[in-house]
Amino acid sequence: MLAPKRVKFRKMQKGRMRGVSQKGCDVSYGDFALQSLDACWVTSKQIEAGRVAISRHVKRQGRLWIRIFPDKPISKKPAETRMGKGKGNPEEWVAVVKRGRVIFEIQGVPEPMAREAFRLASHKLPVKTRFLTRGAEL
């Protein structure tokens, strides 16, 4: 699983996932990349799943990139616990993906088959995502 190796603070606001992505918007790395076309937070375990998915498919031919690092700290109070004392312990790490982030980059494949690996690796993301090829945006 991803995690960041330290933090400068253990617990981190919510935020917000207002507009577009400004950077990783684009084809930089591989041939084809799998954008997302909404805003969420995509968890270290969402993104393992889809590279497994995409790894299987290939049969670890070509190159694959990640493009998100999950380095925000999501903390949860355990359950049947009352109200107050304080903010919950750290339990997960997520990336947070913005409209129109490439999550995914894939190069030495066919397109047919990187297209069908990142249709397996969407169905693990919580998010809507299509198709990129080089020179395609948003």
Second form
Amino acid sequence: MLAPKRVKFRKMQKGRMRGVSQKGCDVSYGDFALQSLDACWVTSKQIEAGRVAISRHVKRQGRLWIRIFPDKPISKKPAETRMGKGKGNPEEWVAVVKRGRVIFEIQGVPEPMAREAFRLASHKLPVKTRFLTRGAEL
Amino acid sequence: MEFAQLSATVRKAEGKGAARRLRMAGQIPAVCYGGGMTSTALSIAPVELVRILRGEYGRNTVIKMAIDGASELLVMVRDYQRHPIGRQLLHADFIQVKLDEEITVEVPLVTVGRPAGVVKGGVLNVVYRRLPVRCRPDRIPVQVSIDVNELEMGDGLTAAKVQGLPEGVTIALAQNQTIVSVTAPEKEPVVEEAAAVPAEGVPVEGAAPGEGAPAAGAAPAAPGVKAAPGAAPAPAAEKEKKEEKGGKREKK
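Mind sharing the form predicted in complex with its partner chain? What's above is the form predicted alone.
The next block holds the full complex; its first chain is the one shown before.
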């Protein structure tokens, strides 16, 4: 699963996900893309599940790009613990995905196959998604 | 090459609020510069610009722009902004061009055929989807087609080998620059993951959460193995004991 190799600080504040994504909103590398229409934290497990779903459907043809990276540590307190006593331990890594962000891109497969692969991957993600095609942005 | 027509009006109001009011009124803010002219703020109809961008030449269309119905400039679209979700145009940049001066534009690159290497399981890697070419504005080609049928696995096509360019059009790249190549398919990432696991277990700050900590003291604290008398207790076991004590105190 995706995770940073090392970070400067182990824990991070929660933050907010207002507005739309200003970068990474277009098809930049492949022919087809999966774009997020919601703002959400996408965990490294969800990204991996989506990647596996895509690569199984396309049978390892073509090339896949993952356009998001889970670089935000999420801490959780253990079960049945009283409040206080400091922030919990880092438990997982998430990518902050805002509306409009492209999550996956694929190249080298026909469009119906890419559509189906992204449909399967979208079921693994916590956001509504949309299929994008290169050259049909306007 | 036929020139497209676009009408624009000079925009006096500037800033975020004025731009939003303009968009509400069915126009979008634009700017025109280059070719010795001073930068001019304009407003245009997005419908007209979308029609031009969807045309045969797309972004490379040379436009005759009538500003306030009077002066006519020869311009090209330099850049445009879209809403990431709604996809409607938000802003456009135009640059003035002259028919006797060469410019660098990016022309779509189309690959013809299926490479022999792809038939054998390789992946066609298109390095430049839009090929930078240098030519006069009225000689911009619609697209550049290259035949890739004979590319084997590991082969590439450099800029020097591109043929069939129209007269007066040159590729604005180094001669040995690879444009397309056929590469072997990527290996299964599962293998990479297996190799990466020990690295993640290293207890450095920022290692994968929940994985780094137990790895550090896992061996000494193996269950069922008693420590030799007088030997120092395993650091992980010690930690656990402390935590237990702490937990009891909390309950009190």
